[in-house]
Amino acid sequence: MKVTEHIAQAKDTLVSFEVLPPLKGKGIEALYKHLDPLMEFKPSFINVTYHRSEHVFKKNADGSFQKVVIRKRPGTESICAAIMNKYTVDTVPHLICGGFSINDTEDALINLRYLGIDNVLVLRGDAAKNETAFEPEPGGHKYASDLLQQVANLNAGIYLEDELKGTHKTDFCIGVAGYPEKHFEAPNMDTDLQYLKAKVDAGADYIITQMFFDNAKFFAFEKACREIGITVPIIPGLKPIYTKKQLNVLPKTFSIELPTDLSNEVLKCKTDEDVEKVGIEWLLAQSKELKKAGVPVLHYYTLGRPLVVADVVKNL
């Protein structure tokens, strides 16, 4: 079932979660352990992130170096299939530009469709760890808008091989990312919003936002989107704060601001257990206000802290 269908049929604000595939060497049980405490809330869908392979150089016995590709987490196809099989819940695999050629992307989309997956979240993805700026895979997409166009083409039955006849049209519901505090590479908010509108005009069905901790920024973003003609559902992305370290890590990693009231409360904490309590209270207050405002879905980034998110959702 598509994300947009869930939203259209809902009588109240829905809940969804985002998870990481387990690290290589961990069994699927590690993911089930993460999800089990969240499933009582009957999420409408679960997003599964994708992390591109890393390149490292290993020294050979003769002193030369060999470039080795290391993949630390499995791909989303198998993880989504495992989640759907165990919990009978819809999944949304992340589809990124980095590490994929256009042929790899087409193959991945065909595999996802064979698995009965109706949704994808289209992202450019981050730069590789050894790169200072994003570099596309040879023969791959440079921008999320180009990747989105490939998915839209496949939905129209347009494959990379022109000679194919009587092609099957896929029917993916396409999500894209939005940034209430603008993407860090965009020169300004207006430009970022125009990029987002271009994705919607090209076929994006809904928007999920980057995490934010100030609801006023989300409401301003939503208003600005509507004013330039973006009419698709906008889903707020939410994350708990649970360590003092995050006061520095989150703004640096995600180019976001933490409200003064939140940072002041965290700085008063003596332990990370105290920080977690502050984070739960803050996230619950955010969630209640957003739900009251009628957002279609509350989307929680659960990465590493499913029980914290469970405490919040339980109190909703």
Contents of the next structure:
Amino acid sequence: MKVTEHIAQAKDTLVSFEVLPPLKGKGIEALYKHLDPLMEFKPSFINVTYHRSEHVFKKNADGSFQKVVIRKRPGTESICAAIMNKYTVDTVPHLICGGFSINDTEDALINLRYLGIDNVLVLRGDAAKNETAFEPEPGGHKYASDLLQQVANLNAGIYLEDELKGTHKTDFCIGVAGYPEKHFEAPNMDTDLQYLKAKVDAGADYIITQMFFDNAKFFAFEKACREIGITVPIIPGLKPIYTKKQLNVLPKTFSIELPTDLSNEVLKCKTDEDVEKVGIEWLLAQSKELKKAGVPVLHYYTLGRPLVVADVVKNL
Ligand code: FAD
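Go ahead and give the structure of the form predicted together with flavin-adenine dinucleotide (FAD), now that the form predicted on its own is out.
Then the entire complex follows, led off by the chain already shown.
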């Protein structure tokens, strides 16, 4: 079922979770162990992130270096299918521009349809580790809106080989990313919102936001979206704080700010167990306020801490 169908049929705020594919070398059981404690909350869908390959330099025995390509977390599409099969829950694979030619993208979309997956979250992806700025794959897409157009084309039965006749029309429900605190590359919020609107105008069915820790920022973003004519559902993305280190890592990695009240509380903590308690309380308060405001779904980035998220959702 599509994310938008879940939302249309819901009588109350839904919950959804986001997970990472297991690290290469770990079995899928590690992921099931992560998901098991979350399934009692009946998530409407589970997102699985996509991780592009990286170039790394390996030192040879003679001291020289060799450039090798590694992919730490492969398998997004098949993991989605495995999760659907094990838990009978809808999944949303993330699909990125980085590392994909348009032919690779078409093949990936065809595979997703064969696997019975109705949803995709289309993203540009970040720069590869060896790049200073995002570089599209030769013959690949530069922006999420270009990738979205390809998905929309396939939904209309338009494949890359235009001589194909009587083609199957896919029917993907398409999500895109939004940034309550602006995407780090955008010159200002208004420009970022114009590009977000372009994604919606090109066929995005809903928006999931980057994590934020200050609900006021989400509400202002939602208001600004509505003012420029974005009418699709906007789903808040939420993440718990559980270590002191995150006070510096999260702003640097995701270009977001943490509210002073939260950072002060975390700084007072003596151990990371104490930080976890602060994080749970903060996320619960955020979630309750968003639910009261009528958001369609609370989407939790569970990455690494399913039990912390479970503690929050249990108390909603
Ligand atoms: P875009 O919408 O393409 O925007 C990128 C930048 O370009 C923005 O600054 C925008 O304002 C600007 N822009 C957009 N269109 C145009 C245009 N036509 N002309 C000029 N400028 C334009 N990354 C992964 O690698 N894997 C994942 O699984 C993943 N999951 C994510 C899930 C969520 C909910 C979010 C919020 C992010 C996720 N990311 C993931 C990170 C994401 O790939 C990065 O934030 C990336 O830098 C931007 O992706 P986007 O889809 O928002 O890009």
